[in-house]
Structure formats: C-alpha cells, structure tokens
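What follows is a single chain, given as structure tokens, in the form predicted on its own.
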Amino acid sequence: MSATQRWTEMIRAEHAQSDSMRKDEPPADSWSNSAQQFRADPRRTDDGLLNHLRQLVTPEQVVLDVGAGGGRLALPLALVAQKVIAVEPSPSMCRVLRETAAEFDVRNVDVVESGWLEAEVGQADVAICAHVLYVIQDIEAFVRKMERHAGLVLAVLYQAPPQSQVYRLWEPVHGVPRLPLPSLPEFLEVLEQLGVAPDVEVVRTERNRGYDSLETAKEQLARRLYVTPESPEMARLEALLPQVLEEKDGGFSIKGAIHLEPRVISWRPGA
C-alpha cells in the first residue's frame, strides 16, 4: 500500500468507526455550532505559531490560506502581507472571518467560501494550511494544487491527531480502541512518496490548561466520544473520569497526555 493510499484509508476508516458511534446525522455544515470559538484578535502577539508564520511573509506577498477557518492566521497574516486569498469551505467559518474582518478594519482579505479543490482562485507567493489535512482524503491532488498555486507551501500538523489525547478513552467507553487520522509522520511519507524534502520545524507553544471544571471535561469528552446522555457509554466515562483526570494549574487535563505542538512543514514546489 503506498503512503497516499494508507493516508486515505486511515481517514476512510476513522470515518466509518465516528459513523458507527453517532446517534445522530452529522449536520451540514459540521462547524455551526463551534465557529464563535475561533474569532480573534488578529493584533495578539501571544500565540507562538502565528509569531513564527509571520516572520516567513513580507510585505509584497500574496497569501494563500487554504481551510482558514475563522481567519484566526488569514486575518493576522493580512495586516503584514499585501494581500490573504482565504479559502475556507464552512459557512458559519466565512461568517465569523467577514465579522471578524470588520469588526478589526481588516480589509485586504479575499475570502473564497468553497472547498480548496473546487476553489479557483489566482497565484499567490506563499500558500498556508493549517490543521486541515488530517481529514483529507485525496492528499495528493489537494498538495499538488498548492504547489501549483505558490511559491511557497507551508502545511502545519500537529506530531499526532488532534484528537489523540482522547484515543485512550475510547475502549473503556466504547469497548474497542479508536482509529486514528493520519498526522505528521503519515504526511511526512505522503511527502516522500511525491517527491517532496520538506523543512521541518517544531514550534514551541505553552500546555494548554485544560477543562475548567470537571462538568465541562464531561461534556466535551462525551460530545468526542460520540456519548450521549443516560446512555451505557455514559455512565462508563463518568465513572472513568476521575481515574483519568487530574488537576493542575486551575483546570482539569487527562493524565499522561502528550502535548501537541505544531510542526510546520515548508518546502518550493519543483525545487
């Protein structure tokens, strides 16, 4: 199996499986609920991958964000770049970065509200992907597009799914482990395979804090889970939480659980 098809199968069957476990249809547009949740101020100077993507575009670059999500990199990357080109196929997603466009005065931002490979759009200097590609299945022409639409290709994932810290989880509420996404190593052999030797570079941010309460680590593990309430599963996690939680600076984080720090992976298409 080469390392496209082992990247896509791994999606295909962590989909079937989060399929299998939801009592409920997914809804149409999967971010309507969360989107608020990534508004910023794209002025902070607090947040390490940012700091780090903003020293890689000058003045006379056009951006190319693919996947931008709420604008929380599009919209900081556009007050030092000529322009930002934001894809971003989430209505609720291009709602939150045109209010929040507005709202900071924020006007060289060009959002295409269409997925990245029905997306046209012009040449841009720099094209940035930021924590999309886990769930991408066809990664070779999705790479391939932003290599034939930058100079420039700078992907960011994390060393492991953004979910992983919750994997641990899954067979003492579910009964069987969690099918993980693929993450930097599978994407580093999907590189090798296209013929890609990209620059790797770890960015060094500070542990997140966790839940604030016990009540809100319930809820938001058992919306990851795919638990419902008055439910057998349930009833398990609350019993498993506090053999897996602990307490520390304020909040309440899932012991033994790496720390996820962004690897941006770079390299010039053709070089």
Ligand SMILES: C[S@@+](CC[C@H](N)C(=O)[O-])C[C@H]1O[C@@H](n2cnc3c(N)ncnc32)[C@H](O)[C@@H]1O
Contents of the next structure:
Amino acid sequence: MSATQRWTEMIRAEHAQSDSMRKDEPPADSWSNSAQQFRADPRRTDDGLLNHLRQLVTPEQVVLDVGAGGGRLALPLALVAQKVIAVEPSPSMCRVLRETAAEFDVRNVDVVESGWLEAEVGQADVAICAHVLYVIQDIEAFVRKMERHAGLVLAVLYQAPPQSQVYRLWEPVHGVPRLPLPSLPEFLEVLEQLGVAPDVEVVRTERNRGYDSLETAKEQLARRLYVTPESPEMARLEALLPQVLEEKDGGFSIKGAIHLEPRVISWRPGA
Ligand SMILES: C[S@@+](CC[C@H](N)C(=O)[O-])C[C@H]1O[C@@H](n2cnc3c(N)ncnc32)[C@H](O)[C@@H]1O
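Okay, that's the form predicted on its own, but what's the structure of the form predicted in complex with this ligand?
Full complex below, order starting with the chain above.
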C-alpha cells in the first residue's frame, strides 16, 4: 500500500469506527458546538505557533489560510500581511471568523466559504494549513492544489493525532482500541511519495492546563468517546476517571498524556 493509500485508509477506518459508536446522526456542521473555542485576539503575543508564523510573513505578501477555522491564525497574519484569503467550509467557523474580524477591525481578510478542493481563489505567496490535514482523505489533491497556489507551503500538524490523549480510554470504555487518525509521521511519508523534501520545525508551546473541573472533563471526554448519559459506557467512563485523571496546575488532565506540540512542515513547490 502506498503512503497516500495508507493515509486515506486510516481516515476511513477512524470515521467508520466513530460512526459505529454514534447513537445519533452527525450534525451537518461538525464545528457548531466548538467554533467559539477558535475565537482569539489577533493581537495576542503569547501564542508560540502564531509568533513562529508571523516571522515568516512580510507586509507585501498575500497569505492563503486553508481551513482557517475561526481565524485564530488568519486574523493575526492579516495584521502583518497585505491580505489573507481564508478558505473555510464550516458555516459556524466562518461566522466566528467574520465576527472576530469585525470586533478587532481586521479588514484585509477575504473569507471563501468552501472546502479547499472546491474553492476558487487567486494566487498567494504563502499557503498555511494548520491542524486540518488529519481528516483530509484526498491528501494528494489537497497538497498539490496548495502547491499550485503559493510559492511557500506551510503545513502545521502535531506529532500525534490531536485526540490521541483520549485514545487509551477507548478500550476500557468500548472494549476495542481506538483506530488512530494519521498525523506527522504519515504526512512525512506522503510527502516523500510526492517527491517533496520539507523542512520540519518543532514549535515549543506551553502545556495545556487541561479540563477546568471534573464535570467538564467528564462532559468533554464523553463527547469525544461518543458516550451518552445513563449508558453502560458512561458507567465505565465514570468509574475510570478517578484512575486516569490527575489534578495539576489548577486543572485536570489525563495521566501520562503526551504534550502535543505543533510541527511546521514547509517547502517551496518546484524548488
Ligand atoms: C481544527 S480546525 C483548525 C482551524 C485553524 N486552522 C486553526 O488552526 O485554528 C480544522 C478546520 O479545518 C476545516 N476543514 C475541514 N475540511 C476542510 C477542507 N476540505 N477544506 C478546507 N478546510 C477544511 C474545518 O472546517 C475546521 O475549521
């Protein structure tokens, strides 16, 4: 199996497992419950990833943000670039992006409400794609289209899947191990297959404080595990929490969870 086939297969298997655990229909916009979490002050200075990306952009450049979400990166980068084209398919994410742009008076962001493969956009100097690729099945077409639209491509991925900290709860709750999404190692194999030799930089970031309270931890973990109230799975999750959670720095986190830190994978297409 080629690297691109393996990538697609991992996503399909993960999605099929999620579907088999779901008790209800998935929402039409999967970000409707969490889009507000992607609202951030575009002038913040304490975000390691943003500070890293800011240095790579100059005032005359057009930046393309593929999967811009609520504008966590698009809006601050617009403040240092000529303009940002923000491509984002989720209506709730686009709403947060537009509202935050208005709130902070950022006027040089064009929002294109579309998936990347369907998007019609002009050329840019830099294409950024942060924490999007883990679920992109047609990875080759997605990457190649970014290459056609910019002279520098910056993909941001964690060294492991974003929800990998929760994976170890799957077996005790559901009786089966979680099938993982692809992340950095598989992406580097994909790029090798595509003939791309990128630079990879680790961005040092603060450890997340974890969940604010035990109740929030239970709610969020239940959502990620597709566990519904008063089910046998919920009883197993509740019994597990005291063993797997630890209280640290005023929050609750999963014991032994790895610290997810972003990697910036960059290359100049055709170089
Ligand atoms: C985890 S969020 C990251 C948002 C933003 N890049 C950030 O780092 O804050 C992933 C985003 O990718 C978007 N996305 C998913 N599939 C996409 C696609 N085919 N084309 C463009 N964006 C996509 C989602 O709608 C979501 O807003």
